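We begin with a single chain expressed as structure tokens, specifically the form predicted on its own.
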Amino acid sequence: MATLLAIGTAKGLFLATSTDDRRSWEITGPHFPMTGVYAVAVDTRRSTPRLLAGMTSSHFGPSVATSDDLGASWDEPDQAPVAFPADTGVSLGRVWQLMPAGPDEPDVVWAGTEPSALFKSTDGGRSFELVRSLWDHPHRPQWEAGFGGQAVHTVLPHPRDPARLLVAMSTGGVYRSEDAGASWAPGNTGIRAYFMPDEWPEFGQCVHKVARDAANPERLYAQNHHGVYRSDDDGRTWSSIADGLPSDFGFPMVAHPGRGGMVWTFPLVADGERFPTDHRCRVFRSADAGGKWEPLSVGLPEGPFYPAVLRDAMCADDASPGGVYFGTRSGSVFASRDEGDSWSSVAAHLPDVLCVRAAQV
């Protein structure tokens, strides 16, 4: 079995397969140059695992397009296949989240836009409808737009119950459905906003990342704009796990997808100073929910390390031992087979790393 590992970047789509156990890699691309892909999503849920990438050109605007051969070719509809309706009277700005739904929704994948909104797919991803509740929430007119933009970043429908989902914007934060998204409520209690004259509002946060554990699905961890979180009842309060982290700043929040507790994240400076704490390279795990935590560096490089790492550009695959991956806005991807113990090159000198996706196919 092969380790597929999809690069979306500000100048197209990169995709890297190692054959031998992601000791080694062979690159192509760019697939869709000069288009900034900002979300990826490798869906093995069928026999023949399906690429999405969702891609912005500033020329054609924004798209969603699918491959069913590992990227030799893709299909892109004749009309856009994410759309708001015209009596919206909004356009799209950009995909940020391609996410496939569980197992028991084989053809349903959701996808989170900028502006803040959430779309469903019942075919596959080859055509999207808006989702009307969370458009029509009474909270939407005071969503804001966060430094990148105002967008539905992450979607997490829950692996046991198909009415259950949760979806966190920037800024907003988190609203979480249990009827199959005909309604929704916020889910911050516990989460700062320290921007704001109320520092615990009901909603508003800036939430930059929730990620959810692998044993327990009621579980969830969050980046937020200064702050780190873990929620144990499917995101209706939350606690603060930033003991043990140089910073709680930061984007990314990845769980281990097969083993419970394991999550990893890349601390910056502040949210006024955005590179790496201490300036260097080095990313942070802890295997007990967030209760300690452990930098990893060996393998990466040494000396002075300035490039962030965004929200969407870290990952870990499906593989045993896990594999975790991240990128940089200095175009640099980097691996390791070991859950974090160890890293090495995967890729250098790309463009500005917006999103990675990884998985067994």
Second form
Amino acid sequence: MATLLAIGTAKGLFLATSTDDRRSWEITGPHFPMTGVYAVAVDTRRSTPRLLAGMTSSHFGPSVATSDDLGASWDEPDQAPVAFPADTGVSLGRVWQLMPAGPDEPDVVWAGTEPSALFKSTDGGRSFELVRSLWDHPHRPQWEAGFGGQAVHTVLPHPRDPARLLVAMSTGGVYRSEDAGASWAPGNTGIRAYFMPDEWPEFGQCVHKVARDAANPERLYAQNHHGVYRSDDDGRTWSSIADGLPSDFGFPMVAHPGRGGMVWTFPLVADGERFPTDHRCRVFRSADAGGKWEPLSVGLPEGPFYPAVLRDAMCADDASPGGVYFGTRSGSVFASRDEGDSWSSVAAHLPDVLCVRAAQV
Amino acid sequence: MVTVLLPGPLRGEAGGASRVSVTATGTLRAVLDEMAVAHPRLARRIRDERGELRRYVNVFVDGEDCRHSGGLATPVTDGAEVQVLPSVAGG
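Provide the structure of the form predicted together with its partner chain, given the form predicted on its own shown above.
Complete assembly follows, chain above in first position.
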């Protein structure tokens, strides 16, 4: 069995494959050169794994392509896979997230977009339809844009209950559905929004990333625009787990896909100083759901280190022991095959890394 | 007959051709609408789902930037040459 690591960058998609249990990597690419690949997914629910890539050309706009031969060839529908209906008067900026649904819905793939919207595919990601209930939500006119634009960047299906779905957006916060996306309620209680006049608003938070615990799907972890939180009630209420981290600012939040309570993040100093804390390349891991955090740096660059890691530029694979990966805005990609204890370089000098996803294929 | 000249990055969407012929005349919109029937992926790289020209795609009708001559309503007569060019942008 091989491990595939898909690396979306500002100028194309790179695919790294390892056939020796993640010790060495062969890299192809760039696929879709000169497009920003903000979203990539490896859908392993199918008999043949399907890659999905959401790319955006500065000139020629956004699209989504799929590959059923691990990237040897790509297929793009004639009609735009993700497009806003005419009556919305809106055009797609880019796809920020492609997320296969749970195992009970093998042909369902969700897409989170800019401007903030959720799209649903029922044909494995070939075509998508706008989820009207979220688009028509009365809060939508009040969702704001952060520096990265206004986008749904997190889509988390519930692994056991297809009716339950969580999305997060910048800026707007977390929204939850318990009726398969027919209706949505904000789920931000306890998440601070220091940039708002009311610092504890019902919605409007800038949640950078949400991850779901593997063992307990009611448990979620969030990296906020200042603030690191955990929810134990499926995103209704949140409490801080930032103690023990060198900073409560950062972008990614990754949960171990098989081991409950284990999460990784990559703290930055602050909103106004987006460098790694202490200017060192360190991943922080908690094995007890955010109670304690430990820095991980064995094998990572030792000198001063300034690149940030973006919200989707860190991921875990589904191997055992678990692999962890992250890419930097300076085009470096690092991998760990022991849950973060030690790291090695997968690639360097790529364009800035926007997203990574890994799976056994 | 109107000839649409394509830049290198878009020729793959027209089977490698550097130009496509369109029978529609009247307005640039009509020309691009007809082109979209035969080449939908080419068309959506030039216009978004609202039908608007993408911001960094420039279209010249007989050498004149359509943004200065009526946009998609720019008159296109039989024998005209429509040139699609990506604008100078990016790093």
